[in-house]
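The chain below stands alone and is given in structure tokens; this is the form predicted on its own.
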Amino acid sequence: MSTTVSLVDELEQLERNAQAELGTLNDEAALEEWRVRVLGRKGTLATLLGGLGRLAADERPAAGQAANRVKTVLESAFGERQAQLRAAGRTQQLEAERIDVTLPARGYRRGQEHPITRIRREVEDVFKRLSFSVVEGPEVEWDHYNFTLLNIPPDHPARDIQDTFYVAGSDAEGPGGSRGVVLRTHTSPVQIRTMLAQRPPIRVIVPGKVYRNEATDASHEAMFTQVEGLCVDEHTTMGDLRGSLTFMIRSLFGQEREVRFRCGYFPFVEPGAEFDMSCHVCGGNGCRTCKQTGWIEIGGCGMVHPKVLEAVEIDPARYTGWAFGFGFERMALLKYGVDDIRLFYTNDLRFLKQFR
């Protein structure tokens, strides 16, 4: 056997053995050791190639071609295996860092409506069914709208009924030549603004915050929320007022509830009344909630005073109107059996979570 055949056989044997070993390597350190040992300057392949010089001249081309082919194959195999190991390493790293987006997200605690907001929306829904619109207005208001146009001029004793917060430094002349800016004591000034802005027929309810200098206790707060209703049209009567309030009370507290009117004084209505509902706890038989009377006071109401209509340039000879007002907190106290108005605004989650 010639030396050429022997060298070619050795090269082919090296190719087979080296590729078989290469397939078993699973880390880059072992792969680098294989490269140095097989393909390095003093490696197995280099040692075999050193034997080319001892061949006869006519044998060298065939042996050289075989050597180049083996070197190319092994270098290519080394590169592929190196790429495979590096890709596997990246895959392992990615797997370690992977976020499983198929898992359910961490849950968020679900909130719920504040009890005052819930009552407000229930009342708004009732009156929307009666074709009333919901309107809002400024909480910082001119004295002229808050008092004067509601038949409560500066020297009227009714101003003493509402201990008012006046805004310091508000001496600029306002509408009608009046002076003074207040935190509104009721939402009635929005009724005035509505009547000044549009002509009858008018059907609106006015929810919002109001402010009074109250001594805070279980049934009083310096800030509370109120809703007022206003209807101005031809031939509207106190019977319409009673029917609307009865519809609202029964929608909120049950169809068996009854409504009664008692005489009451408010400067901006004539005649004026307080309206009560039959106790929803005892059914009118008398209990602690209704103080053994069978009735629970809800709010005030009455026919819009002719002077108020005249002040907003609505002819009281042609149009009549009625209005009512009550606090959302009082309705919430009754509906949810709460005994302290301050609980609604202390932000105690133990209390608020009860209204899910």
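We call the rigid core the largest set of C-alpha positions that still match within 1.5 Å between the two forms. Residue numbers count along the first chain shown, from 1. Source: prediction; values computed, not measured. What changes on going to the form predicted in complex with phenylalanine:
For the rigid-body turn between these two forms, the listed residue at the hinge is T102, chosen from A215, P157, K42, T102.
Annotation: rigid-body hinge motion between these two forms, rotation of the minor part against the major part equal to 35 degrees.
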Given for the second form:
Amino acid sequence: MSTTVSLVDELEQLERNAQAELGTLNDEAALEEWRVRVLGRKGTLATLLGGLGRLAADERPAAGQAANRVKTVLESAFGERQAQLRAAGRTQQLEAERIDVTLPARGYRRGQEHPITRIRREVEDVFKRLSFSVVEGPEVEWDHYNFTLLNIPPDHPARDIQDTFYVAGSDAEGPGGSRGVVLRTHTSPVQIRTMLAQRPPIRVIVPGKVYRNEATDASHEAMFTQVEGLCVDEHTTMGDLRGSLTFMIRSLFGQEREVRFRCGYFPFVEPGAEFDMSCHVCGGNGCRTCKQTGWIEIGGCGMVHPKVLEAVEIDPARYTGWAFGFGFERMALLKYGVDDIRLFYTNDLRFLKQFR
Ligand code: PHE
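The form predicted in complex with phenylalanine, contrasted with the form predicted on its own above:
First the chain shown before, then all remaining chains and molecules of the complex.
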């Protein structure tokens, strides 16, 4: 066998082996190692080419051609493999960074109305239908508006009915030269403010927080939410008061409910009454909720005292007025069958979520 033949054989063998090996390489480092080992300056191909010089002159061209061909083939095979690996790398990266834009968005949790807010809205809606407006006022209030103008003068024993938080050190001069600031014990002072600012006919309801120095238990909180209503007009009567309250109670607790008035004392009304509704649990037959009486006490009401009208310069000879007040918490306790008023203010989501 001539030297040429064996050199050409060796070149072809290198071509096959190196190409086969190339196909098994899976990363750039291995590829580079292969390139140096096969095609590098001191690599296998270069070593074989070194043998060309030892060939006879007429054998050189064939061997040289074979060497060039193998070199070109291996170089392009290298290039191809490198491109393949790079493409695969890119795909892998794309795969790793993939985001699925078709996935539905992560849901967010919707809030909901607090049960007291819900009752408040229901009551507001009822009175809006009777053409009342909703008005609000300050929770920190002049003693003068909270008591005096409501026919509860300083040192009058009627003040003892409401255990009041007085704001200490507030001896600023208030309206009418009065002194004293309190956390309002009812929303009635807003009715005073309304009557001072507006002439009859007046139809307002006044929802809001009120404060009393109560020992907290299942049915008492030092802060609670009240709504009071006021109507002042010519010829308006206790019948209108009763009709409006009946309309409200029936809207909230069902058309079968009855309303009754019992005599009650509030310094700012005359006559005054407490109003009850027939029990929505037993229908009036007597049960645990109504303590076997068939009736449930809801709030207070009455005809605005002439002295109160006079105090806000509305002529009691021309105008009459009626008013009522009750607490939302009590109404929510009854309507939703809750047994502890404190649950409304402890912010326990397990409790609040039940009112969807
Ligand atoms: N202001 C009274 C209270 O909070 C409620 C009430 C309002 C009573 C209107 C009669 C008339 O106790």
